[in-house]
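As a starting point, one isolated chain is supplied in structure tokens, in the form predicted on its own.
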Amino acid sequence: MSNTFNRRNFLAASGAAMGAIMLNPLSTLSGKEPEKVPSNKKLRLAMVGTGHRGAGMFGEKVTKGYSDYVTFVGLCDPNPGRLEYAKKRMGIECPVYTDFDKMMTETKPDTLIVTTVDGFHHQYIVRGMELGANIISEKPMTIDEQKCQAIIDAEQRTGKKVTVSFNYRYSPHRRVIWEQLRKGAIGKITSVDFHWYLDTRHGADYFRRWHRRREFSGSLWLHKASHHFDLLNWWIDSDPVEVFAYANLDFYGKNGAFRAENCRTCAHTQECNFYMDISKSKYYMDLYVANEKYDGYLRDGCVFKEDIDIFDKMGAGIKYANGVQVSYSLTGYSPYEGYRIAFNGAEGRIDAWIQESNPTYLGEYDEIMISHNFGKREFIRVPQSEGHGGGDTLLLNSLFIPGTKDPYRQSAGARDGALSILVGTAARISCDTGNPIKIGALTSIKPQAQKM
């Protein structure tokens, strides 16, 4: 099959309308502005979790871009100070509190935003639709089958909705794949190569804080990973029905040559690679250091404490229920943070690469090639943006603007959700079992050929 897409057309279309959204966020791809919201029919928003997604993106982001569309009626966090913080940052007068069934009876939200610890979620989520709410989840939606099952339970006896907050399905580099793919550029998909890359710095991030426990984080097959796995499942137009997987943890944890509880009462400050002097940042001191008294939470733990139970070296065999095949793999100490990935279909290829973490590789665009069996090699080049390459303020702008369309599918519900854990539910499983898992049997949920 030709490919018609003009490169230079595409980029004097995608370039302007991204630098239309770039500069007014609330602008939609149409061009138009949406009318305002009345005060009285604003969307009315509780959060639980005010850490630095709660906080910044979920907070001041929102608070600052779409006030004309929702206002905060109350904000949720066991850490009290915390709470205030993220109250003052976000600029806004609303209630605090550090009970949330206190929070969801007295304010009574029309959404509730769950960007607690991810071991939590489920919790949350499963009590705000039975207190009335619509539920946006930060991903991952949950870390393990039971909990998954619990969510899609409640969203059928409540009948209320979960949102899972996929920026990464966002992003315009990860779009125009998604429209390469389903305009048939390279006929039918048969497998994908897909390989990310955790740099020491962000990736170490993941060994340093709670993410290291898998009673937390569900390990990086649940909290990093499940983006991953949304964006083939986004892609490929299908279902995981089976994965098989092995992983180790190779670097962090038992085998660093020292540790300490955390950076700043460390011994070993001169020979640590990933010493990490927090009072650098104010912003981290004020959110994190200051309110440790309360919760004993720790922002600058160490990269080699012992009690580190995640993976971070990791591979899987994923297979779909249309046939596609998926080799997947997660470094976490990459000197570079990004991924590659090529789809290899019945008339060609399509590959991408991203690097992300370091500035100097970095330019004005990322490219897509497409290679055509018997035929000619094209580049598809998209002008990069910031916030997880262009898809923060695409996400916002569907969750809080009234009216958005969604031509590319964008928008995440439970199932969306829930599959995108279960490849790594499974994944975990697999590692810790020796056996290929099924989808279909950890969950009511059964994978289709097809996307529903």
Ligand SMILES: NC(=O)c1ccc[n+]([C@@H]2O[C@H](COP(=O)([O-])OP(=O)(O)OC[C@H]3O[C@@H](n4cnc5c(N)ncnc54)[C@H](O)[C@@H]3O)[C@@H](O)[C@H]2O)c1
Given for the second form:
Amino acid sequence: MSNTFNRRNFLAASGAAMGAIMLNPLSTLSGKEPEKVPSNKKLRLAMVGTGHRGAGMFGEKVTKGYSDYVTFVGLCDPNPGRLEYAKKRMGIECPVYTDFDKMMTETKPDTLIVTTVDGFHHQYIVRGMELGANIISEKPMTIDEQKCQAIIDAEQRTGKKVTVSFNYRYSPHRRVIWEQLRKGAIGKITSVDFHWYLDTRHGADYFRRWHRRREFSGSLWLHKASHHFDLLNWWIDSDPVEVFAYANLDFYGKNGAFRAENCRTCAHTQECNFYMDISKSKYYMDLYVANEKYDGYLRDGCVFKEDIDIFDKMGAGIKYANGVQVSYSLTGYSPYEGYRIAFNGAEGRIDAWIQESNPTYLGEYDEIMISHNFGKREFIRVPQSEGHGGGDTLLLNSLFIPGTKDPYRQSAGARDGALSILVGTAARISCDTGNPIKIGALTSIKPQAQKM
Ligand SMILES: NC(=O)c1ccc[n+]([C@@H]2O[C@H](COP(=O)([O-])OP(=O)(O)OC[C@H]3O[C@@H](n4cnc5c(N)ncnc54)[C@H](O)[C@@H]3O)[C@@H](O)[C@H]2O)c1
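Give me the form predicted together with the ligand now, not the form predicted on its own.
To see the whole picture, the full complex is given below, headed by that same chain.
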């Protein structure tokens, strides 16, 4: 649905809209130009996991945009081909390692960036802190409650700090929602309806790759939904206490009529809607196909493989310590990608919707509708921005530009990382056991009504 199309329909249907306010949130966040840091004072960075996210967002973007403040001292990945690819793409000369401890002891980084496969994050987060570094971890911080506890314990034991790179918090549209909630636009929040749709392109991609196995991704309850659970925790400004969930695999995996190991070896390319000709992407050929010889990892895996043990249809009820109730769902095979969210409050309701991936439908702005009980309705328009809704760049600013302020509490630590993954973990356990799961029983973290 285009914003224009949607809004026109909505106006016709309601006849009640007030004037819309146009915001330019990026301009309010950039602040004044920060001073350069002398070479010997630059933050010394190392990275483990030099794949798509590592080499791109935390590699090339950081070396191109933030080299006045940071310098890479080491890169590590078990795949030597991807290591060399990343080094070249980042245009740097630092040493590369397949041995993590060796990298840490030889290069002594201030900060370790963890951009490996989700199921291995905890190993590097814990060991990285033991070897003297602060950590920036991609989401999900980890994929289950034991690994989560190990990270919490290691942070306390070593005195080092984990930051979780929740880029979704930094998108201006979501930040404006946060501001409206904090200023009491709908009074006390009572419940939230949050529904996320992954499409048959990007959504299907999770079923091709390592994400399709719980041991690597924790399922989409962790890999994808931990983003959404973090947003909820941040927006609601309270900790989750209990989760009840259902889920199933209805579309991908064993549900397919035919299958192969991967698209290049498939006999059904003519009839399969999910056929992906990886040779058409030079990027994928260089990053993945050229390096298959080292680890056998297939980027164009079949979405109907029978080893897929994650879900593609998920629904959960979440109770918060401040009494808010959430209805959440995630669908993995929608014709378009995006989400709808509504916050119900004692004095009104906020509705917001985003369509993310089908460019045909993208407009110039995203809208937030605030309806006041017995009163007027307002629309706020937030200009659209590139890179996860504008979140990626603002996140990098906050991570790497010294002195960047955090007025919207977007910077997330280990406790935030933990509480997002604990909702996903509880949902997964609830699906497996049929029971509601208490968050406070999973780790040493005790949920608080008001965020700490
Ligand atoms: N925040 C976001 O929007 C966003 C977007 C994409 C990915 N991510 C996160 O980034 C991380 C990497 O995802 P990606 O898309 O780059 O995946 P990827 O498959 O492209 O890269 C993963 C890298 O990890 C390496 N690896 C595999 N096993 C390892 C091990 N045991 N130890 C160390 N490294 C190992 C692989 O060789 C590969 O280079 C994931 O945690 C993912 O959730 C976040």
